[in-house]
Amino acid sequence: MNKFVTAFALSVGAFSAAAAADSWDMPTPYGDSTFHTVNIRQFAQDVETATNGALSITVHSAGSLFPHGEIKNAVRSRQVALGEFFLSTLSNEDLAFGIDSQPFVATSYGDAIKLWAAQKPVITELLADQDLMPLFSVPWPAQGLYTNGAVETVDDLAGLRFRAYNAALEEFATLAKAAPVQVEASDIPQAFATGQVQAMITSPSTGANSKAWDFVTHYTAIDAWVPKNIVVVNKRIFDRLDANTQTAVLTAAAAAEARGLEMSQAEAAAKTQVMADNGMTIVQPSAELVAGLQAIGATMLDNWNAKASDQAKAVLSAYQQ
């Protein structure tokens, strides 16, 4: 990764020597081995590199300073500077911020990549209304299912007590049959072992780190959405840096973006080895399965379009064109 580290770099002469240092809060959801902290962390070390400490950066991980929901309204009252989230989170407010979370539409690391080029200019319009800024947005790698037992039809997952982090997934449970409960990330384990949820469709990365060995068998590839975290600035805060410290923070946020999609690939690949390794049964989707996706995946993108803004469908437009 050092090339990352050479392309943003700033002479340390840009910097005064005799400027006031300046320390910002960045809270995160995610615990410190999860890709994306480790990602953040080196963003944050560029930056105060290149700024010769003119900026340093404390990284709250894992829910430690704000819980996973509060973070992005921490930014914008500027309890904080910056934060990181999941962006379909933010669905609720507009459907754009959630496209990336649709079943089907964005199933692969391209498609990712043409999709948050798309969804950008759009996104970035939204938050400025609410003083907020993207630095850089990273996808998780693509959504699989984890169940006890195979699943061969989405029948199989009626009356499942069935794990949802956003809007999307509350709808896709509610479709397949299933009862969705909202679980954070650091407390899957426990709702696994308490029975309050019984499946789940999350990224290799989580099932990895929360050990999904000790709770359920089976890991279906079904690769149904490459959804992603953003991390935004207060407009307000980051207007306040001088010029060089602007783009040492924007710098280092381009390499931050590039490293993440990378992490995230190597990532995909390593954590479902992680999970064969301890037991799981990594299998691929049934014809029938697939079938009985698309169609839920189908049925939600109908009304999603009945729903969104103009600005959420042009997303999608562009997407598709």
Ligand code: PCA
Given for the second form:
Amino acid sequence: MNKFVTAFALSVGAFSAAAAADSWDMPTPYGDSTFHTVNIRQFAQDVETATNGALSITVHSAGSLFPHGEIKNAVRSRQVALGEFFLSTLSNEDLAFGIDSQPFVATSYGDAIKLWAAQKPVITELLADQDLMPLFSVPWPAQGLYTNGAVETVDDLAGLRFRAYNAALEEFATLAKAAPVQVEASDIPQAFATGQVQAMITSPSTGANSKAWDFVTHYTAIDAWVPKNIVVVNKRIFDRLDANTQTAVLTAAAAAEARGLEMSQAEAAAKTQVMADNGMTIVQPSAELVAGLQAIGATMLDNWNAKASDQAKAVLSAYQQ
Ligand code: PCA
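Please supply the coordinates for the form predicted together with the ligand, as a counterpart to the form predicted on its own shown previously.
Below is the entire complex, every chain and molecule, led by the chain shown above.
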């Protein structure tokens, strides 16, 4: 009994000390030069400033604290308070998470904003079941095609080892008769250098950050989808904060969502230019390529509809209103 009382008193003491100055670890998947990471470091700084240091957030970028695929569960199990990941990687839990990575559903920033508005309430509910709460979400620039040599039709992709970052891109590659290989963004240069992959679809941000000109010649601006990252916090850890600190986190999160969107928009043109400056050929897709890609997108959307939960379908119809 005495032992229990002592242990209890100690843990209460430890908690109030921690409450006086909390420090959170924040794992993220992407490298320091990625605009998402720059934006998140600013978010962390904003929280620290607004709380006069009562809450500090240490960002662990490039999967250094947890690999990308484990970040969500690390937040869920309260190993860390918050973290970032690529939203559509949760599509295996519910297709509502993956709709932003379906080809030709949302292809512009305007579409992406509208789709996020449709996704957010549903995703908030799904994540709440896991004690998780979205803080902010930021789109990548539209996704384009990286190849050696020009691509005139979808047939030119057949047989290529194709880098994938989620289930939708795996399905896309398979439908294009390419061979999907899952590779994290930070491993792209190595995967090309060793011949593990020969082509990919990603944003100009990730293309330029991975120095795509070292391993491919062409960038085709198919602009097929505008996927998003999300930052989530553990709800129980968040609820433990005092009201002022909670407000500081939510205010900094709203600012990060707006700033991240602006950064993304600026990146799209700037990083395409970086690729051109480094000798890559930047091209618009031929009508035949677009038609072939759209046919794949239509098949994927049929498959999506056949498997989607009611909530996922509600997201799509709210978006299409
Ligand atoms: N870059 C990330 C996700 C989407 C993007 O543009 C990647 O390629 O992994």
